[in-house]
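One chain comes next, on its own, written as structure tokens: the form predicted on its own.
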Amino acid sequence: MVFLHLFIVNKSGGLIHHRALSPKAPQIGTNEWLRIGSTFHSLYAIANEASPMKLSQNKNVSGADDGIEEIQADGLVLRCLQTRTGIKFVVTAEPGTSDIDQVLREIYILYTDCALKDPFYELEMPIRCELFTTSVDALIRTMERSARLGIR
């Protein structure tokens, strides 16, 4: 079980945070990350409009707009949590990684506890909060350690 990347996209499609979560994660430059963030935001919006299956009131279980929740490939799983405010938290992981949804929810809680409560943080702007970064790192270490030990 390996979490690879985390990226957070604001409601306008701008990348506000990105980081590798593992040494196994491919190295991606800043410009590529910006492109990935805006492309994912666009694909999410297209999927919301083009989906033949509409959820009630076009909202998912978290109350956010319906769109891409998961993409699976041979060597990668991409999972997205969109909040009611339109911020998308996206984690990529190796196939077979469990508890991705739990990790996304915990990262969202860390965002609200660390970044949003930082008096110097402005909404929709890049997250530059050391407490958030260290808390995400601790969460990933805990989740990977729990998975190795078989603890849920």
The other form holds:
Amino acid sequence: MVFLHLFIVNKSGGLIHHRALSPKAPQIGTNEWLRIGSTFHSLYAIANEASPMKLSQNKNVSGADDGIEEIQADGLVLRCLQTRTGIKFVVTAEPGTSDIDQVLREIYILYTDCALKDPFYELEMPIRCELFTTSVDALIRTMERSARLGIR
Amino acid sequence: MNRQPANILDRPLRASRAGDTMVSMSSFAYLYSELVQYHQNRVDSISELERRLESSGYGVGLKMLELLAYRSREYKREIRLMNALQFVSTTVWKSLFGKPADSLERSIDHADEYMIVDYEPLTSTFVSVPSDFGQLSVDAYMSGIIAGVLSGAGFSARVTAHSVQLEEGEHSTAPPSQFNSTNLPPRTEKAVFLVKFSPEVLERDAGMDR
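Go ahead and give the structure of the form predicted together with its partner chain, now that the form predicted on its own is out.
Whole complex next, starting from this chain.
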């Protein structure tokens, strides 16, 4: 199990952060990532509109919870967490990786800690906080270590 | 009848329990972040930003001195330089940050300079300073507090904050404070507060040794 990539899309579809989480991750340029981010944002909105009915537990009138949660493929799993403010955290991983949801929630916490509490971060702008990137790296390392210990 | 009044302004100045004077760390972080942004939009240079943060902290220092003197059991005033510095790095630090400062050192090169070291300064817990801001230390607010306490006690001093990269294997010796528990990786920088006393303060202190 390997986490591959993390990308974060703001509420207007702009990519504000992307990061490889493992050396196994495919090398993709920043321009491609910008395209992937906005494409995913559009697909999410379409899925949201196309959904025939609102999910029963969805209390949000704008239907923000009805978009894409997971995409499965032979080579990867993609999971997305959209927050109440419309920011999407997306993580791709190899199939069979557990705890992606937990990683997404932890990254959300790190975002509120390291970006939102940083006086030099501007909302909706690319995240260039050193503390955020080192914290994400540390999080992925601990998650992979605990998963390895669990298998044994 | 020992129910606490709900409004913080109606409470007595004397702290009854330690928990009464605690504030959520997130609230502080958001408020401090706004303070830095407010000043950042009104300055032209990094040194001016630091100076403004210092002057924000200065008033806090004066008031902390007054409050702590009121709360302490015996009403005593420090008149010796070392005692005043000890007061800052233990009593003031404990009541503001819930732990004493990590060390208090005297500069080897200059007799009028002292250093207070904190491995986990509260004001920069969530801050990453962008590279184009150079040597900016957002702990300048804390140095303003120190200057306020010291000059309120009659030891006028120039206090500056510096972020210093930790050396290999160097880390805080104190156990991690229960109030500053975040799930962030360990810090790579420590805050050094350089206290430079005015010549007349040192003269007066030397005079007391005689």
